[in-house]
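In structure tokens, the next block holds one chain alone, the form predicted on its own.
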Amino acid sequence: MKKTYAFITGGTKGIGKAVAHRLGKAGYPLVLTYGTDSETAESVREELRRLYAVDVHILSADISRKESIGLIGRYLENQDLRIGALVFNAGLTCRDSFEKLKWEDWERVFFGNIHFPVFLLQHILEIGRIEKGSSVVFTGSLMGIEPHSVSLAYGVTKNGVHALVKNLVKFLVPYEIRVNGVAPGFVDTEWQKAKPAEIRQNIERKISLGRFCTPEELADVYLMLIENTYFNGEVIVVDGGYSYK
């Protein structure tokens, strides 16, 4: 059993949930944030506890609100929790067309995907809740590399996440903390499974392996970045050979 906690934003659904399972299986006690679905979060907590016999905390924290940063900090202090792995997984998008894109929605996506993790990390460092030798992992996206025709704000901010990984390396040297990122392609989460068969097939035709990534395959990459102590400043693309044709 690990002594320090793995903290995962957006850890009760999709990719975050898969990472929580992988880290729980590896013996990490967990702190998972979620949005508003407390019923699902509680169900995930009980499942993780039952399967892996690890301590699991859940905390509602809206990444589009600055107040959530202090809320998380106070929770860590009040519960006396120390972090050994920090996974910034939660993210926001806006799928409005360019012509209908609103200033406030653009700002909201930038706040959730860029500003929130930067200043949450700053705050956690400030209150001394993260250990030396810890690992920070960001969830980027293939859409931060390939042109994204569905959400301009999402593609631009995920590219910014990749730049954060590269630039934070130097700033985290005094704390002996490593920082890396994962840029997933198309992953078989609940949201992707709900897509019409024709759309899924069009995507699969662009992937060399001919299929979506499983959440479990992707979660293994997060564990690798957390536990391999020589990875630093890397953004690992996990896309199965997308756009190989």
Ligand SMILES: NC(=O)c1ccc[n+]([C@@H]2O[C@H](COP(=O)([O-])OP(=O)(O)OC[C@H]3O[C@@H](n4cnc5c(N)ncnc54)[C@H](OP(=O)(O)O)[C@@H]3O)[C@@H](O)[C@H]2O)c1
Contents of the next structure:
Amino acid sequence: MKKTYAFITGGTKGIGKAVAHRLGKAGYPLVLTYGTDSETAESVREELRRLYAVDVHILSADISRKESIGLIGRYLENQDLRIGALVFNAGLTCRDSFEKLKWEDWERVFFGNIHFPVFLLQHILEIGRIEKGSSVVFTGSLMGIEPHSVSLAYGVTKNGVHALVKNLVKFLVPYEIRVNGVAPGFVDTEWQKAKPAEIRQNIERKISLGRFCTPEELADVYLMLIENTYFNGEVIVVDGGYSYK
Ligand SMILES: NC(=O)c1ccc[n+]([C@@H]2O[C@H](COP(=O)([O-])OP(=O)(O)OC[C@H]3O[C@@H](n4cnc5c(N)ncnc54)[C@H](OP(=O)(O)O)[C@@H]3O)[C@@H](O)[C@H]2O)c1
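Having gone through the form predicted on its own, I am curious about the other one (the form predicted together with the ligand); can you provide its structure?
After this comes the whole thing, all chains and molecules, with the earlier chain placed first.
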């Protein structure tokens, strides 16, 4: 039976790309959104098509812009795509100190991490582009559980993402849609690789397994949440045994 599409925001790099590979390998046709790097998105599409022989769509849709919601909706309608798995993965941060934090940056992080997925989900339901029995998975963060020492907006919004997962469960019952989240610790993506070696070593010392998670290790958890039909309202922490000691 032909599978419905898996839709992944920020699906062209890091965690999102690893999830796209895992789902592509499992036979899901894919819709991947990204921010600005069209060249990478195109090469990821080609690679996924070649490796798994699945249909792959790519779409630039900035999660910090309200217009992106309508743009995604129109794309799904014009291409006549129906979603069976919806992964809200792309996220924003702002690392200014509390003293230098600007209202606009605080708002941008809240918009991208909270407002955008809520209203995109509402719109996709409204236009009937998501199937009954679908699964929604959010990318949260360990930093939404432990206080984040660097970005107040990031820690607070990722905690909000975890709360969204729990609270959305009842609202999605009428649509027979499940919703879960993954709270990764430290995953070796561009986001983390950009950190200075000393900071990376400090992080590794606090992880019981002594290393960052690979995006591929994490991707298996998304597949499980999508395919195991009894998970609902769960946020799975994948942190290799992190401790603040
Ligand atoms: N890496 C970690 O250790 C870690 C830990 C916990 C949680 N997370 C969460 O995991 C998610 C993915 O992080 P990652 O480390 O995989 O990041 P990444 O490797 O930097 O990949 C980011 C992806 O999101 C897209 N993106 C970036 N800004 C966007 C925007 N404004 N609008 C739409 N798409 C945008 C990028 O596309 P372009 O490059 O084309 O813009 C790319 O496809 C985020 O929600 C993050 O908070 C990461």
